[in-house]
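In structure tokens, one chain follows: the form predicted alone.
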Amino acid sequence: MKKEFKQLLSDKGRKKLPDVLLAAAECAPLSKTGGLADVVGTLPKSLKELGIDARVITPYHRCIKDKYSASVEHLFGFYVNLGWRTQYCGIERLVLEGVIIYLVDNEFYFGDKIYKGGYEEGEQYAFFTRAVLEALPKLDFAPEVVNCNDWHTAMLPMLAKTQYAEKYGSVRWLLTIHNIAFQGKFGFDYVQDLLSVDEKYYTSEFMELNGCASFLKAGCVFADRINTVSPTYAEEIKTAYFGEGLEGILSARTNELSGIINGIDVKSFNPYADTEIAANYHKGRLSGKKLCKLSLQEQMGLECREDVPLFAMVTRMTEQKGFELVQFMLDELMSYNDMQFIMLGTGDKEYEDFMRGAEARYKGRLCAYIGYNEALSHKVYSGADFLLMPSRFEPCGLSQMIAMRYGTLPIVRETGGLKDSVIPYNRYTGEGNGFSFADFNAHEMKDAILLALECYSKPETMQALIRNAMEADFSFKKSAEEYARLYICML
């Protein structure tokens, strides 16, 4: 155990690190739709390396059953009262890479989609919340800290401190906000029907927001501590522009709010050992990256040219990701510069259609892969020279970290985790591991891209920036240590 942790524990009169349970709607590699799953799947492994018994509780989605059912052990079953409904709940146990994962089983709620959408999704995760609270006393594990994640589990602290106060008086509740834009807002009657919340809590002091009951706001009010996925985002969400209506409660709780930047799974994203890419390489020997670029160009129908700079995006094509800036500026950039562009992802139909049209206009120079392919993403990260992320807001972002791991230089807007992880190139000192621009503005984005093109024309500068990027430590070890400190301080 680290000396720092020993001292923190000593100050609390303890010798043992806390037992922690992470509650989340998804957990990689079992179930995944986005970055939340990566965090929940990776953080417990890193916490265990520090000596913390960290476990996960998550729905037993159909996609998990299809792949892991033979490895799952049934623990017990019971019935959950959800308003007037009585639903079966099974608790299963799976051990994956040394981490114990409890799976909440119910075919009606978790039989097809991870997220059903709308009011069905509200009922889905109201059931999960009630099931977790009913199951915890029956488990062979008594967590001292429960780490809730996003709105789907944000009602846990509220219900634990009101309806279950006698059972959970000593448990500490941490709410991690991965994206404040998604809040789980429903009508008061609907929430009353599902969870029988006392009507005195349907006020602006507790969970009312814009005339609705907000699950996430309830979590922000009742959790012992709140954190989010980067230090900059923790500051941003206290403002009206980023706070989505929760800036008031978050500002009021500023002393209990912090930001811990996510990490990535450095074993899965490793250019030296990645079996998905054309050739392996490391920061001291980059010849393999050139081969990856040529292989990617050939696979995607681009001209196989080592000398042309290759830009890429691996993203959802949405307003949040800044795609309107790309739409506004792409033709000008492609018309006046010798460059190639690859788009990998899906999103809004308007943007998908725009990229299909761009591919037709710049055949051999631009490829739009409308869809998502995990193996192809590895090839893009390894083969591209630059990764573009002009996000309007970005709580953390993982793509920029993965890109740097592969020596692909990110071009980002200075927001959230992008600002915290990318050091912009300084032409006077040579410092930096990428490029950035401050305002959400297409011309500022263009200027950052032009600076990247200028650096590409200077091999020594480019090589130095690639080395800087590949030397950056984005492992989850650093993040886990910060979470461990936070857990200890909550005791």
Ligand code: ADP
The other form holds:
Amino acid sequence: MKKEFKQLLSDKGRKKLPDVLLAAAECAPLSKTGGLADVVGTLPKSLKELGIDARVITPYHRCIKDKYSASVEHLFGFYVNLGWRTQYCGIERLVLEGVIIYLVDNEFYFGDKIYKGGYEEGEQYAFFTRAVLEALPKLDFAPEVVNCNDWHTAMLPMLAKTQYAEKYGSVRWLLTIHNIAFQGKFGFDYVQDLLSVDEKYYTSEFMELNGCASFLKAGCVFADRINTVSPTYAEEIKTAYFGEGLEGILSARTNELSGIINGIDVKSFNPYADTEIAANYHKGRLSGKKLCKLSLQEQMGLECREDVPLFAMVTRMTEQKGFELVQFMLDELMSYNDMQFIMLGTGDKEYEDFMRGAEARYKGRLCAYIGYNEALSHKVYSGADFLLMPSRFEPCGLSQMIAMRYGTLPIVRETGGLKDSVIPYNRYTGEGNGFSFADFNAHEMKDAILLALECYSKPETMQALIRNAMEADFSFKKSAEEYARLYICML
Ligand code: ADP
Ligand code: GLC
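What about the form predicted in complex with the ligand, after the form predicted alone?
Full complex below, order starting with the chain above.
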């Protein structure tokens, strides 16, 4: 164990690192719609390397059953009361790369989509919350810290402290906010009906926000500590622009709020060993990256040209990701510059249709793959020259880190984790590992793209930037150490 942890523990009169359970709606590689899954899949592995027994509890989604049922062990089953409903709950166990994952089984709630949307999603995750609270005392594991993630699990601290006080008296609750824009807001009647929350908590002091019950607000009020996924976002969410109505409670709890930047799974995302890509490469030998580009162009129906700069986006297509700027500027960029563009993403219909239209206008130069495709994402990260991420807000962002790992230079807006992970190119000192712009403004984005194009025409500058990007350390080790410190200080 690290000396520092020994010292921190002995200050608390303890020798052993705390046992930790992470509760989350998704966990890669089992289930994934975005970066939350990557973090929940990777963090426990890195915590284990530090000596912490970290386990995960997550729904047994259809997509997990389809792929992993043969490796899953049934532990026990029981019935959960969800208001007037009585629902079956199975607890299964899966061991993945040494990490124990408890899977909450119920075919009605988790037999289809990871997120059902609307009120049904409220019931889905109210069930998960109740199931976790009922299952925990029955497990062969007694965590001292439960690390909740986002609104789906944010009701755990409140319910544990108000409805299960005798059972959970000594457990400490950490709420990690990956995205404050999703809060799980429902009518009070609905929350009463599902989780029997006492009416006295339906006030702005506890969980009321804009006339609704906000699961995430309840988490911010009742968790022992709160953290988010980058230091910059931890500051931003204390302001009205980013805070989504929670800036007040977060400012009030500023001493219990911190920001820990995520890392990525550097084993899964490794250009030197990745089996999904056309050729492997490393920072000292980039010829493989050129082959990846040609193979990607061919696969996506673009002109196979090594000399043309290839821009890409790999993303959920939502307002968060800055699609308004792309909509505004894409035609101007494509008309005046010799460049190619690949979009890999799915999300809001408006943006999907816009990109399909653009593909028709720029055949052979622009390709819009509307859908979720993990294998293709590796090909895009390795084959592109630049990754565009002009987010309106970005709690952390993993795509820009993955891109850098593959020597693809990010072009980002300076917000949240993008600001904390990308060092903008400085034409005077040559410093940097990407490009950035400050304001949420299409012309500022265009200027950053034009600077990237200028660098592309100077091979030496490009080489240096690519090397800087590939040398950056985005492994989860540093983040895991910060989580470990936080868990210890919560004891
Ligand atoms: P967010 O969690 O907000 O969606 P992140 O940048 O943190 O954004 O994480 C996104 C993750 O999801 C990355 O691992 C990215 O590669 C992956 N991803 C996003 N969209 C797609 C897609 N259409 N196909 C494959 N992977 C995707
Ligand atoms: C959320 C955020 C993203 C972050 C991810 C993992 O989905 O939108 O910025 O990287 O969670 O923490």
